[in-house]
Amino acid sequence: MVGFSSILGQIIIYTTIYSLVALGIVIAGRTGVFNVGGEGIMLTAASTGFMTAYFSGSWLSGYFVAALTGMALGLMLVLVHEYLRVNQFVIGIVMVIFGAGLSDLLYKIIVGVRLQAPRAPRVPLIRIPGVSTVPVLRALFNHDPIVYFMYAATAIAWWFFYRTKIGLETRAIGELPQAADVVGVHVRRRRIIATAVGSSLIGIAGAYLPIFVTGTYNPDLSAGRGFMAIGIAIFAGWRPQRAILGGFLFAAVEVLSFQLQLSVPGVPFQFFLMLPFASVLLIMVVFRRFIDFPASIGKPYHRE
């Protein structure tokens, strides 16, 4: 049992990287803005944030300050897509190359190459009482912040979508901005604020791997896991609660590829790495029937 709640514990911490890119990623498009661009988010939020974080001494202003950068991100991808009339998918592939080469950049002019990688400070971890002693209950809850970040962020969407009046619009936007529009619902301010909301939340996981996860900055740190995560938005349905299942799932796979590497050793580790992505086109085919897209998903719209 202590085996798989450790097994169970690197889950959720792999799970709350996906789940809050997905849910990025789901919250834009709620309102048809299809944001391909999550790796170039996560690679550009993990540089800021672990530098923020490693010179102020404050993981906190790290996860602020890489929120701040994925938000300008976002802006910057729903800003010349609303006005410059320019293919999403075209700004989104722009924004994955510009963010891993603007990454890398400012980590070498500020931090420079060291003889020993600087570190990320310590980030405490909330133990709940009475949760310590079950060995399921602590491998779901005795987490760093952001663990419950997550699970927060989760149900606030879910609540914001399904059971307010502006959710519903919101959603309304993502099925026929047409007739939102005519009810008086400025469509492309709830584009603009959706994006730069789902895609601080990209940016806190980007800068959730160095800060927790790796506890310093590597090149190319996000792995994939930004297009991952845009198979995990498909998988859900665009739907929040759908999100952190995919997550725990893909996140599942990713963690038993780590550990059948040092089990089985005679297969090259290389195959075991491509599992993740792997499993992503057998999911997609194997639910390719119950995928659901917004109607005006990816479509620019302007008043004619």
The other form holds:
Amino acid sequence: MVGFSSILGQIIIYTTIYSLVALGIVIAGRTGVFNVGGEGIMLTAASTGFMTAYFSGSWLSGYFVAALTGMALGLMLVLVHEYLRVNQFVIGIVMVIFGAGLSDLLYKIIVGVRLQAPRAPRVPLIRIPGVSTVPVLRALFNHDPIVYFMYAATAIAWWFFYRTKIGLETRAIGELPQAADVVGVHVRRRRIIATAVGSSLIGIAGAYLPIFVTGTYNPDLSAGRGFMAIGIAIFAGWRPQRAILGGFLFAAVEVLSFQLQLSVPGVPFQFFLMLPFASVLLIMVVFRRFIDFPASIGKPYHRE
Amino acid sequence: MNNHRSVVVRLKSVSKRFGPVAALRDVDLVVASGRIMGLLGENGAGKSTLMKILYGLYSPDEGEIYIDGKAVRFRSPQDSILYGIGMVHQVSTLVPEFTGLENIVLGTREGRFQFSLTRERKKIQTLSAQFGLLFPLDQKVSALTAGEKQKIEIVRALYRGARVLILDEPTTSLVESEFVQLLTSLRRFVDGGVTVVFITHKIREVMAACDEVTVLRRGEVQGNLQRHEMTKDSLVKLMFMDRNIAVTESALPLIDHVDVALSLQPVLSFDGVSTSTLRDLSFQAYGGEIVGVAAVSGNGEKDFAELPINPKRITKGTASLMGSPINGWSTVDVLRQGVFYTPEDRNHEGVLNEGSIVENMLLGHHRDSRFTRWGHFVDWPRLRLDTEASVSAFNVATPDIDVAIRRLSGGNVQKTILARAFLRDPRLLIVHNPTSGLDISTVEFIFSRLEGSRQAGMAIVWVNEDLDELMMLSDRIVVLNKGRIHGTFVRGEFDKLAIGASMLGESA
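Could I see the form predicted in complex with the partner chain next, after the form predicted on its own?
Up next: the whole complex, starting with the chain shown before.
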């Protein structure tokens, strides 16, 4: 078996992916936009982000482009919904299919097929002096910058939604858009901003896979995590602080199932691959009573 | 009276169309400061539309708005709020998940990135006390009564510095004593320098509350009366022109309840019935009577209305139809006995909006052997024939019976639903808010059908939010409070205050 700290560190890395995507979905969801296109956004941003990082040699610009890609797709989703009045779920699913195709297409056009897979530039680890030697904390605070970014994004989102008036207004839109509208909050503007911001987080999570986790780009590398993040957002009751917990839970299942694959011979490996998905289902059933939704999520709002 | 009051709001030649429908045509309105101005008209007369334009929710197709003599253009409520316009909407616009305090500060400009609400709380408490509008500040709104929610909405508008307060049908969910309280508060607003626009379709309320009234009919101004010119007749004339609106007082009850209870078998009977939301109900409805059910919305009236067609919900006690227990019966079994239910939310629960009239007519009768052939196939020719007949009997205004339901007006949808109920003469008819949002001629039509059914010996259970209507037609009124029957009133001893008190759960 691998050491506890190293497994925990591994879990934190996968937590980062899940939590960032879930957070992106939560932020949009709080304004009533149900972004089910996360998988497609992740894939496209993974492709553009990785290529930028590879060609420029700068991981930072890779993430930057991934965020922009996510934002662009998120804007597409929310604008088509708000102005052309297309159902959110329809656009979301279209975005998944579109993203899956577009990501590979771009990669094949620009990078092509090579004997040796291009590798992303090395990302430095940030050590926090003091805690980086403490046993358990070491696994939480001895990581690449995106892990810290995820911690910060979660904290800021929580502070924004639950400690500011502007956040209260934003939550009101997801509960009852007409309530926000009649007191002079711009429903449409907030929905657009929230979806764009949320989608850029999803984009960064998408690019995190090829830039840091695997180091190379592969087709369909998000492997359904964009969908599982929807489950996390729901499980979290659309609260940022719980999204990180949900992310940790799913990441733990995923990492432990890797470990089990190695240490329990005789069981087909597909069984372990199934575990994260099965646990989504299980958690949904177990926690169904505690799950609450923003009341108007997924519903369009028009004044007249 | 002071004749030189300054004009706060002037609307000039305002017109608004929704698709092919002209909601407002060339409307002029002058609101003088420090008064209560009534805006009277039937449902669909354009009152709310006009005020939503003033509040910036709708933009007018034509016409101008002047505030204090200055031309303004409102693109959203944010603009109108700055000019001191406040509006309390007919349907609650509070976020149920938030507290009263949170709802009131929502959308205000100051301190957008801070959350300590100490100063705001103080200011709100002062306002509440000043105008006699007391409510809990820190409870989730979803736990409050309709009256309390309304107070929060009013304080919210005042908190934003409203000088003109628009109240859209403020009495819809209030009981009598709350209405009286509201009137007192309105007077305090006026004394405090606030101008009030009071939208209503009830003449009685205008007479009780307003200094001045403007009457709208079909999107046009019919006239403006000062307090001393207001009489019931003059208002009726402006509201309906020469249409005859005499709603007939209910004829004498067909049966005397004291005797009846001993001799006749009730059509519907509950004996100590409880469900997860209703407690220990004992209730009878006899053939040939209209039993009104009055409740403040959310006190179990919806579950009560649905109980007879869904007896599986019963956890205790016995429900019977024509003397036979129906506990555990499925909806189909009950409907077969000649029960028909028309739900409160007609567009979501009453009809399939995308279906045609004739398709909707079949729903609920789809197992009836009259409309089936060889067991499972629809006998369309027969159904069309019957649909044609009942559509014309119920005056549904439609070019033909293949029109999609969503193209019909609310009144015609309701008539279609009733026509469907009468397709096979029911023995028990349960109707929930059948008249809400309909114009007076449709209301009258529905009343006449209900009365006709009563004469024909049908039992009618009528759950209704409008107590005036209930008192007009019911033989008995049963009051529900928190899922229990809290009081029963028999025709002849109807008293609006007493029934209202009972609805609030106060003992007589």
